[in-house]
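Only one chain is shown below, in structure tokens, and it's the form predicted on its own.
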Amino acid sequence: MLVPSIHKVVSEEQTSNLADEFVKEISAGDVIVLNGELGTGKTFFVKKALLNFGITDVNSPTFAIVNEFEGKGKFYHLDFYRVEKINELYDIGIEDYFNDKEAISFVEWGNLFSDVLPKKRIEVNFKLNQDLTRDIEFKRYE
């Protein structure tokens, strides 16, 4: 079981293997909030995750702030790193997206305006160390 746990990983192959695993803990409904700093891998984490979906052209929503996939199920992936006011992500109908019980919602970037997050979601923390490798963390809050 993945959640919660922290793995240090030295390789985009570790990576993609925890994506893998991660996979098999959500289901319809969750919502997971990707942070990190540019570059941590964020956006390579939830490529390597839908692969296991079917969903093969995954790329950053940065400035549409959403992109909606179907494949073996419906996904959001949202990317609120270019959204400057809290209104922007209201005039999207954040509320819709996170409340679609038929779709997991990956939003990287999610820290820079918690409030609109929901109680209970999966937090992934990327971090960069000097020596290259990334902690990658998994959190659940209720």
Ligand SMILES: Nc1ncnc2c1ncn2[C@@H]1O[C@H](COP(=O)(O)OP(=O)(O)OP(=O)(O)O)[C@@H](O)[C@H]1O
Second form
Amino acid sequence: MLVPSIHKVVSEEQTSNLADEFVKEISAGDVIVLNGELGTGKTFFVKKALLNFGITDVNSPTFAIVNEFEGKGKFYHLDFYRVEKINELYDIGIEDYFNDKEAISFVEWGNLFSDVLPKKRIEVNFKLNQDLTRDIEFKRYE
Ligand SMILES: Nc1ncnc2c1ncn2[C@@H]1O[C@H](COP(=O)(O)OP(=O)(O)OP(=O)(O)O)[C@@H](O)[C@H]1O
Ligand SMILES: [Mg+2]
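Having gone through the form predicted on its own, I am curious about the other one (the form predicted in complex with the named molecule); can you provide its structure?
Below: every chain and molecule of the assembly, starting with the one above.
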């Protein structure tokens, strides 16, 4: 079981392998929150995770807040980084995304507006260390 656990990775390949293991533990209706500073690897992780479902065109959703993908399943990729007010999230119908039991949501920078996050969620925390290793931590909230 990957959730919960913490891993030190030293290459993109290791992050990619973790993403491949992680997707085996998620299913429709799940909300996955990815926290961590700029460039720590949140988008990289989502990209690799979604490759497992036949989705090859994941990019940062920074300007749209949310991108929607259909592959082997339905996916929302959200990024709260450029959101200034919580009302921007309510305006796009944030709860409808999270309540969609047919989709899996990935939320980068979810910690910036934790009030809108469902209680039941998985968090993946990314940290880039001075020695350029990365720590990736998986946690489940019920
Ligand atoms: N072990 C690693 N795991 C993940 N990414 C790595 C690793 N080593 C190097 N990288 C590189 O680090 C960069 C991480 O960028 P990415 O866009 O995924 O960060 P981010 O956390 O989404 O940043 P932002 O907060 O700006 O959205 C990528 O260019 C990736 O190629
Ligand atoms: Mg990103």
